[in-house]
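Coming up is one lone chain in structure tokens, specifically the form predicted alone.
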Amino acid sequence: MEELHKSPAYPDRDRLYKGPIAIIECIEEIPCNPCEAACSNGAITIGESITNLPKMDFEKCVACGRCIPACPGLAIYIKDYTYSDTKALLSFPYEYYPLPEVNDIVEAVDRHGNTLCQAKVIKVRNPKSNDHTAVVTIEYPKEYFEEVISIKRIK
């Protein structure tokens, strides 16, 4: 987890709790730059070498989510601590079938797949332009804000 927090694409604690923000969990220097091309605001930069880690300009990020399905490593998601008084919001890539449906109650998990809490699906976007990477949005209790990053696969 410490390695993620040192990444140039991971927001500091103040920014993380300020409102919706894209988080890129890319910590390996591999040849990849679709996130940079997907960001029309120029918030994500890779630079001259395609193996650079992505850098995020958090002032330019509007949490539009176009970068989420663009990432072949499924390493980008959006979090919003300010969604409501009791719930946080998470939008993340989901490449399994069946897809969850709006209003489904699902198990929210940490990065190790451990169930942390129940969550409610509030949006599922899977346009053809996403190339089979759906973007699922869930709401879940704020006390799990930092730990939740996905859901258990729907059976």
Contents of the next structure:
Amino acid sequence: MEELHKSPAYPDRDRLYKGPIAIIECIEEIPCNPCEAACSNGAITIGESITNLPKMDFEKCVACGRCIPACPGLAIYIKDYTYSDTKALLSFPYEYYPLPEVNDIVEAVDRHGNTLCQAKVIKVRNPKSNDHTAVVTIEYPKEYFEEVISIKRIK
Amino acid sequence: MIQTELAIVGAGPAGLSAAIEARRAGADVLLIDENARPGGQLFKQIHKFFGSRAHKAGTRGINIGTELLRESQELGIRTCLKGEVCGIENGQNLWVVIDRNRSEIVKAKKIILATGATENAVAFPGWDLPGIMGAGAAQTMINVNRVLPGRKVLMLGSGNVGVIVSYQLLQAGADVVAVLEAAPKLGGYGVHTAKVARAGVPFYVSHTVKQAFGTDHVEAVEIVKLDASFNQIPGTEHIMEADTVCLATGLTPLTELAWLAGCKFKYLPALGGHLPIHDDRMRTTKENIFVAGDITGIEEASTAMEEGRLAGINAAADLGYISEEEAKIRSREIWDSLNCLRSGYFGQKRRESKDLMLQTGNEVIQWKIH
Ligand SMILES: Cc1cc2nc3c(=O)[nH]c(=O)nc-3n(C[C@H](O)[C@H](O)[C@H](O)COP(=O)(O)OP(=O)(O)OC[C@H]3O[C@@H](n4cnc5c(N)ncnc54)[C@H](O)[C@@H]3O)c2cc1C
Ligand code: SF4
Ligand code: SF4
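Got the form predicted alone; could you also share the form predicted in complex with the partner chain?
Time for the whole complex; same chain goes first.
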């Protein structure tokens, strides 16, 4: 987590809690750059050398979500702390079948797959352009805001 | 006997890219692969690839394969499928066994070896039980043949192959009971590892399989902790239930044909072992034989495609279809892109080994382009 906070793509605390924002958890210098082109607002920069870490310009990000399915590492998601008084919102990539359905109650998990709380599915988007990487949106209790990053695989 | 100007052995990303470049330049190309379908490793790779957008990153491996195939068909590249090259003679004649029952001699002016790599096996008591297989075999079962090798899979090896195949097993509906890694540190890219970790799969570093149990099929596995010198620590064993064990313990370049042809070799452990020496045109110590892709060191599809293009361009130059000047300029561009792909924490070691190879290659290989 500490490494994550230091990365040039992780928002500082103020920004993270201020409203919808894309977060990139990609902290190794791997040869990869599709995220850069996916963002038509120019919020993500990798630059000349393809092994640079992605940098995020949090002013430019409008949380449109286009970068989520473009990342082959499934390392990008969007969080919104301000969604409601008690609930936060998370949109994340999901590549398992069956897909969850809107209004399903699912188990929200942390980075190690531990179930932290229940969440409600708000939206499931899987247009052809996503090339089979669905983007699922859930609402979940605010107290787990930072830890939750995905849901348990539905079998 | 089949005659051709350029014979390419192996129709993976390296061989296909080589064929496309050489054919585009005008050369008569024959592409030979032992499989019924070209594409090499690509058709098992249902995940989105890394690499730069210029190398089709973000595209699923299988779709990269389809695209290369379409291009090669449009160019009318001749293929010889289900053709296993079993011998090479005088650096010119290939002995091909077709359909396992017919043999054919291919006489070529130039040859590109793009045979890829094979999976390493590890042995432990019970390793021959059904249900214990290479990760690549498991990947072929789920992604090509659409059958699940088992319900509870133990993965040995946490490199990219181990974590990617683990993820694909989860996608196919299996449970991965654990990923074991003998080294004290996980091997794969963090983003791949993270996908598997958030699915709840436990990772055990400094661990290996001590033995596998089962009557007619693996039913359980005993795992054990390793010390810093990779010795098993007695008393740390524990049993895990598993009906499948996948071995993702590294790849070794398939270099037999280069040995047979009499190419000189160099030992570079960071790239997978003994490798045919080549120069910056991908030419070996045998004037008419070029190499490209995983045979020159275990890397990625993106680097394999670039090396394939290099070999294709320079073989075509040898045949007189591209001027020496043009071949040089285009080779330099490709090297820029290769150097870019071989940078960063993971790429650096490969880059250093490749530099050693080129240094040796450029010293030893003095063939001039005619
Ligand atoms: C699980 C996994 C995940 C991967 N993920 C990525 C990724 O995300 N990004 C990336 O860039 N790379 C990835 N790779 C690596 C990539 O697939 C390989 O580096 C690439 O396929 C190498 O290309 P190649 O053309 O050298 O060899 P191959 O693709 O192995 O092709 C060689 C071909 O030659 C044939 N052949 C061999 N010997 C003979 C013979 N004697 N006669 C006839 N035919 C022969 C073989 O059957 C095969 O079809 C991954 C690999 C694996 C295993
Ligand atoms: S969410 Fe939209 S604006 Fe923000 S980084 Fe991703 S693509 Fe760019
Ligand atoms: S596309 Fe994803 S994995 Fe690749 S550099 Fe961008 S964030 Fe990292």
